[in-house]
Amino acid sequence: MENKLILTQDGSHTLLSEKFGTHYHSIFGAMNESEHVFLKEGLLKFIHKATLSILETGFGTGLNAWLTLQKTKNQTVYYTAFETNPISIALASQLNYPEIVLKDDFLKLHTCQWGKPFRLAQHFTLLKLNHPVQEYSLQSEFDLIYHDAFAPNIQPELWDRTLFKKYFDSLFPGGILVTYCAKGDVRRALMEVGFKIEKIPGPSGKRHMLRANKPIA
């Protein structure tokens, strides 16, 4: 099944998943959502950290990884991304994100080999994994988690207590998980495994999002 290119309200593209029947990003603005949820409320909390390790669930269009690459040129970043339904290179080449100046550089996100670390830039190493994250053994090595899976009613296995416990254990003390979803069941599951939850303003078209913090002590 091929995905469909959709123009969102801020002028940037998202995709409509034919398999799941939902959009990869907010129709109110793909770029706005990524910048607000994952960069402003997640990445910028670590902007002065010299070395940063990030985990993303839901690599999708590569937008979160691309924006992170652009924002962290004074940091060393190790970025691990899980995606079980990669998009085609042909479709990736049609995405119109404003920050894409060199299309070939953006496409390297999609053309680089799965399962093998790839140095996308001098400061940025990407490891893409074509495995379900819930079946993968994570190490305790991450500062920040971008949880960008499809919604809980579509991919419930990616929003349960078991996976959130794995996330919690994989984060360094003081680490953060950010997600666009602020549903009560998700908040409670995160709290049950030890996260301290902040319900904060969401991006355009969404009232709230969540930031989950792993206590330092």
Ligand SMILES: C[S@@+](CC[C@H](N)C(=O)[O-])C[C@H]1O[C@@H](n2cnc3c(N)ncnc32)[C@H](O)[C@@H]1O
The other form holds:
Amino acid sequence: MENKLILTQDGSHTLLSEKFGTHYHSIFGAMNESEHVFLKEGLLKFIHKATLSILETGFGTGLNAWLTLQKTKNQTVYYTAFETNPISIALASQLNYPEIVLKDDFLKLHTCQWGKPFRLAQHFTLLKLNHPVQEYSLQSEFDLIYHDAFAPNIQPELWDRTLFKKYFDSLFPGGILVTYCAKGDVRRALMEVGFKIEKIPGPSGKRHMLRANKPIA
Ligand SMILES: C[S@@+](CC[C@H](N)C(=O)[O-])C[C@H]1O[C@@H](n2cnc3c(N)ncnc32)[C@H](O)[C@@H]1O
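Switching conditions: you have the form predicted alone, so give me the form predicted together with the named molecule.
What follows is the whole complex; the chain from before opens it.
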């Protein structure tokens, strides 16, 4: 099933998933959501760390990975992204993101091989895994998790304690998870596996989002 290209309110594209019947980003602004939830409230907390290990569910259009690549030029980044339904290169080439001057560089995110670390830039290594994240055995090696799954009513298996416990165990102490979703059930499930939760202002069109912190001790 193919996805449909949609223009969001800040002028950036998202996709409408035929399979899941929902959008990949907020229709109030894909770029705005990504920059607010994942970059400002997640990545920025680690901007002075020399080496950074990030996990993303799911990779989708590659927007979060692309923005992270742009914002971390003075760091060394290992970026692991799970995705069960990779989009086609034809569709990726129509996305209007990358302050997309360097279209070829953006497309490398999509054309690079799955299952093998790929040095996308001198400072940035991408490992794309074409695997359901909840079935994968995660190593304990991440500073930051971008949890960008479709909503809990669409994919409840990506918002339960089983996956959140795996995330918790895979983070270094002091590590954080950010997500656009602030639902009470999600907040409680994250707390039950040990996270300390912050409910913070969300991006345009959304009152709140969550930041989940793994305590240092
Ligand atoms: C909200 S979209 C992600 C948006 C993406 N971060 C972006 O910037 O375009 C959710 C993504 O999760 C993927 N997905 C669905 N089930 C998954 C699973 N079990 N494990 C990993 N990814 C999954 C979907 O195919 C979709 O691309």
